[in-house]
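Here's a solo chain for you in structure tokens, the form predicted on its own.
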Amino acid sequence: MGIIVQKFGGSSVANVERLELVTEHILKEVEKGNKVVVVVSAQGKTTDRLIAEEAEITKNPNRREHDVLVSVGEQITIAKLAMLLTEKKHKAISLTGWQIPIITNSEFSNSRIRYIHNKTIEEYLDAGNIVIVAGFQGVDEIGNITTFGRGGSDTTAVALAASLNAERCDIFTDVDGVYTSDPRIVPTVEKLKSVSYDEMLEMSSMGAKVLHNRCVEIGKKYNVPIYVKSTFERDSIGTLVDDKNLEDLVINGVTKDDYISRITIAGLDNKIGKTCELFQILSKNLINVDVIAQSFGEHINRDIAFTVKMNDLQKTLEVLEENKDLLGAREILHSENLAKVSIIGVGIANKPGVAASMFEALYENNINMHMISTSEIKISVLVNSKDADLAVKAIHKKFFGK
């Protein structure tokens, strides 16, 4: 018997009675002789409240103070949990970040882990504890407190279950695995028993809320198999991540990512070092980019067009106009309200009609693209943020018959 760890998110923590059935869970595994570490969230609408609590102060929050806020959500939880289980006759004990360590890098809200001291851990859990970690936080090397991002606790129960050498990682959700779709857009999905760290990591990159996509990075790195399942079922199966694909689907799901926007820059000048040159001023602004597409006309100018997420859309446009001249552009035009549809299957690319059924499900329902980029594991179309429901159900409808 080893180390298992557990994570378990917001609504999985929400009140007292939930907090039982997660109890449920943990004893069992420690019925079975191993040793678990819990990793969980701030119940319920928590982080909300706090960042609504923040507002009423400033719109323009201190960064550190934000994180130092923010991670008391976690707090709460660690040591209701451990109450809860001591009063099941267990011994228990909640640790923080810090208390652990959990090193990070100094990027308040979007910290990211440099190492983790495993001998508190261990030595609790060889006195027979159950470890409780508060998710989503850590410290930067000179103590101050840093939090990881939205669905950060994910993060921290794959690293835990790397450092530790773990068997495996249970993330305990609300639904009972990944589906090749979002159940809320397509009533037929199919759950699927398996995924490969590619495909979840994708799944997750396109819209799919199951999975923090750190996660599914570390996991990949350090080979450690997660396993999504509900709190709400006792004897949940859920679905594998790992490196097997047991199911050989020729895709394994349709995701939908909301709030894209496009940027065009029409006549920018056609020399080397360019295209660098823009994106490096984006890099250096921290804007992410997703789509790039860029077409070569028979004169000496070129036309790039890109995407960005809505909120990042302003600070673009803004960026983009103080260094047109230094571009050499003609004209910065952009799209709002759109989407991006994607396919996701491991060698997707060599599967011969793939993109003809995808692209042949949305000229059925006379939905147009706007841009489209491929790759070895996925296929993506942004769409019109009216038609992308739509273009989730037709393309699922394509591929998986329902």
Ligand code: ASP
Given for the second form:
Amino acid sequence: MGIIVQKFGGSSVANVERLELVTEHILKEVEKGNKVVVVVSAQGKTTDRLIAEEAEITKNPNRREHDVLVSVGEQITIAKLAMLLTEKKHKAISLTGWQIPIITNSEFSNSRIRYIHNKTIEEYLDAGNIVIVAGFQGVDEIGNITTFGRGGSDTTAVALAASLNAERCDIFTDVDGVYTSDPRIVPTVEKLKSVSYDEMLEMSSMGAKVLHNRCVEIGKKYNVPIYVKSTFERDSIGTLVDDKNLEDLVINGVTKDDYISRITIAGLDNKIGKTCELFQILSKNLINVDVIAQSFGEHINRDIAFTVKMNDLQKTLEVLEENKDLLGAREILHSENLAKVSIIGVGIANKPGVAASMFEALYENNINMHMISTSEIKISVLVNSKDADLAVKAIHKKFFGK
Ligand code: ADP
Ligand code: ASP
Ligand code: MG
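Form predicted on its own done; form predicted together with the ligand now:
Whole complex next, starting from this chain.
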């Protein structure tokens, strides 16, 4: 029998009753003779609470200390779950990211995994333990605790599955699979039996937080079958994310990514290299840019607009103001409270009419689009945040009939 990695998210481990349910899923695999590695998140809203407590002290926390603080929640869960299994007379051991260790780079709050030492986990598994690992954390080469970004426990789970050569990775959560849209927004969603890595990657990157997008990247790279299942159902089949035939699919989902702002640089110098310079400056300041649009008027100058996450807005504006003269920009404008709504599906690029249908759904509901971007397998539009849920519902209805 092989190794199975199971991951349980915040709501699945929120209290002792739920941890009891979690032990049932674990023991089911143990009884089949599998070696089980369990990754858990912080209980319920613990991470949000830690961040709120931090805000009582500072609005601009030291990034290293921020990671030390937010990594604590997971440590509580691993100890509790190990104790509960021990109470049930099973051998279990808890491990933090640095005890394994999971070695990362030093980008606090958004660190990336360099490698995982399998030895510690393998020895505990061979000695008959259920190994319980704290999600979303690692340690850099000089011993600093780092975290992977919100929702990063999924990435811990799939990375461990890849590194340990596990048979599969089961992501247990509060929904029983991946749906055509967020079931909390669109009540008429349909569950997908399976979805390809590429489509899932687009859905996650576009805001479907059911899976952390980096876990899908790792799954694709190392060919780890990922099942998304419900903690609250005994025999949830869930959705399989793997490499299936991409040709058969058309539209697979509608997603929403909130808290976006748009920045417009009006009258940028129309010289070769200015656009490059602009994005180099942003990249140097670790600002992630998403949708980009450029317009050419008859004038010598041009306008460039792009989106950033709301929490990067202030920093972006400061950086741009500092470099305004260098870029030869006339004016820097911004709008806040926008959301990106996207449709995902292989073959969108080759299907005439998909964009028209999407825009029609928005028009019929009087929703204004601020920006549009397309790729091989997605079309995204920027709308006001207050219209975003209506936009998701309207587009879902257009493509899925409900
Ligand atoms: P966990 O705490 O288990 O990691 P998350 O809250 O991160 O769970 O992710 C699960 C949530 O993702 C669901 O409750 C659901 O509201 C949301 N979600 C967004 N888009 C989708 C989708 N396309 N399919 C399923 N769930 C989705
Ligand atoms: N506890 C972290 C968060 O709330 C990581 C996770 O749950 O995946 O973002
Ligand atoms: Mg999650």
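Positions refer to the first chain, counted from 1. Think of the rigid core as the biggest set of C-alphas that the two forms share within 1.5 Å after superposition. Only a predicted model underlies this, so the values are computations on that prediction, with no experimental measurement involved.
For this session: Answer yes if the Cα of L27 shifts by 2 angstroms or more between the two forms on a rigid-core superposition, and no otherwise.
Result: Comparing the forms between the two forms, which are aligned on their rigid core, L27 does not shift its C-alpha by 2 Å or more.
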